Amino acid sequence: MIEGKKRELARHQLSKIYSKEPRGELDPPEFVVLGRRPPTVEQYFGYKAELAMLRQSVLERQCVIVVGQAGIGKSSLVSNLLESLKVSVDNHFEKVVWQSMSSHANLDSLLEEIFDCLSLEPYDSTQDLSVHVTKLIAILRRERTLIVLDGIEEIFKGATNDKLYGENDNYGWFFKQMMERSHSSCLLITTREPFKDLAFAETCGQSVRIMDLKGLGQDAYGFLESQGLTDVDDGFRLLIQRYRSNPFLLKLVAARIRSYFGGDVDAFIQCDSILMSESLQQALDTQFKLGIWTSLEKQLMQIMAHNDENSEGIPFQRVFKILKKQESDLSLHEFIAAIDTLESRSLLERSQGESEPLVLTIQPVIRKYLLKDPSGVIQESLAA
């Protein structure tokens, strides 16, 4: 009696129950959203193959991470996949666990609520972690579960070459557990701050898989009409460009253009500006102040903020040689370790031609974020 009044509990706090009504053969299987409440996406451009990809990840895979830069829609294409589970009649998920890593300062209490939500025994901290954590796996195994956990990346708060978590060290453990122990369920994690071990686990054949999600490409030019723009001259082109299809950005600009500029992107474009708002300041603070930075990659970011002023890029040769001249002893490999962590953040792109050198760029608007260091965070971070 007491555990069905758990049950029924946790499945109404902060839950969203699906149709109740008598289900035929054809119809989608009762789908439960536990915990806290996904975002709600009312309109929603491209991504499609990402959506399939993603669908596909967390049918096969026990850890899907998807990771990208902030805006760029990595809640909203989650949010999506649980509608598109919703009223699929393959789904073989049970139920749905959401939560917002921000509200959970470290993993007992991340576990205690997962525990609550899934009617399990009432978490006790004082125990061992292990005992908890097998606790869990057995009923994933009863009961297909995928437990989604948004915006992960505080964990990685005072992170080093030797702990990778920083304080938060028992999350790698946990992750571990949920990866390579067997069970039916999923954990489905957003994050802005790519995880080198799980990546490293992927290229190992371990039941994980790392999506990099990284613009609406083509189909932001139906979101920039659906903000209630026209394209004149070849306007949306040089938005898209400049804001490299993030929806979020994209949103921002289209707003203002509308408030300020009556809708004349072009009248924008000749401004000549790259617009920032509070929101995309603190997200790029939380960004650099994260995670393990090495010195070389704080000089990496430094010397493209001070020479691709026109975004144009800067070749991959040219800024060895940079860098050459301020650490004589820096190795090719060091450089191009560099370089492919930086643009596993998102914060640095490369790019070929055919027969051409490699082309190192740094988008519009983190150029004007390090430039400008309104909080004092890249003096702070990524000072030599």
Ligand SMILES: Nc1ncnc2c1ncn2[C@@H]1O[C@H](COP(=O)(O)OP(=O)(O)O)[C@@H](O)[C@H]1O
Contents of the next structure:
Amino acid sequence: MIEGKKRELARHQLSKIYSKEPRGELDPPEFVVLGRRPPTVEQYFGYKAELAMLRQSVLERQCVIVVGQAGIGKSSLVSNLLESLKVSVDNHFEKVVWQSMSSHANLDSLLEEIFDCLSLEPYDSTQDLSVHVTKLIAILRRERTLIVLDGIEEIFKGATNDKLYGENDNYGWFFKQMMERSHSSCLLITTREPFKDLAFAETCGQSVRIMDLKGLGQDAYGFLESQGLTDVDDGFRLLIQRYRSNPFLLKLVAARIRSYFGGDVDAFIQCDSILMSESLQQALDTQFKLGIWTSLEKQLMQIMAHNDENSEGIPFQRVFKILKKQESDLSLHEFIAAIDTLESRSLLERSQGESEPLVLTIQPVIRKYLLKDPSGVIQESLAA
Ligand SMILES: Nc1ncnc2c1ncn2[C@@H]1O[C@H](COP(=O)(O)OP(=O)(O)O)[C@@H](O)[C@H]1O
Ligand SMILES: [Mg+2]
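If the structure you just shared is the form predicted on its own, then what does the corresponding form predicted in complex with the named molecule look like?
What follows is the whole complex; the chain from before opens it.
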């Protein structure tokens, strides 16, 4: 049970709008946010199509998953969705429960807080999980609720091909229940690690949608301006290209350019340096330690880091040949499967011009991380 202050926090009500005015027919439905506090973004840029897609998805599906690398803007996008639902007349959610997954070591702790937010009877972890989930689904059927689980990747610790959720098998079971048993609510998840089983369920027509978040694209120009920089020559284009329009990285770089280069973007670019922050390093550390990694995938990342010096990409066939020299029995099928997995983790990219061969690329920040390999994650696994 969550007591005292903790209960107050869990009950913390971020928004109860239009509650003082008499409600008219065209007023958006009353809408409360319970649980943890969603992040606020002062000046939100771009992701318009993604926001529209997300809004539609949470209204249509019982489970929605936003996947993307650290800092790409997953939590902010979902927070922005809540803002847009607040003022929307077609919002059908009555409640939102926001949970940051870093606060929960296991499913019991998560459900305990969700039960508390939804004023269900106290959660008793000695009881059978299926009894609790049945109670939860009953209320989700009656009260349209959006449950946000933000940053869930840690649950993949110790995952293997046979145990996709590693030691957290019951999470896999819980998500399946939320997706398959009929109710009128939505479970919205943000994660850096892709969900292989739910991605498959989506292709089978289950009530789940996976959305990949890939960066701000053209809106990154406005974003850089909002960070106090001015575009001279080709500076913004190069920055956006290097940091793949990742808002967190661009924010970091902009701060560095302001404080060390007097705002001179070109001077920073001339230094030919790729900025690596501690938080990004930590995020990549966890990414290389979480989930299922085959030695082929790690070898492939290493080859990319050592051969894609100018981040211009390496032709697909060349990478295959290099790998084949190291692993003579490597099949094309295995190679393609490894590329697909790495791409879904935002660690590898592919591009293909018209009638040009397929080219594989890695982001400069990931290349820099791998060449330094600060935690020895690649070396460790190759030696294993
Ligand atoms: N669309 C956006 N416009 C402006 N700033 C953004 C946008 N998306 C993300 N940010 C900023 O980038 C940083 C990382 O965003 P966040 O949502 O925490 O990323 P993620 O959850 O994918 O790790 C935050 O400081 C946030 O304010
Ligand atoms: Mg996040």
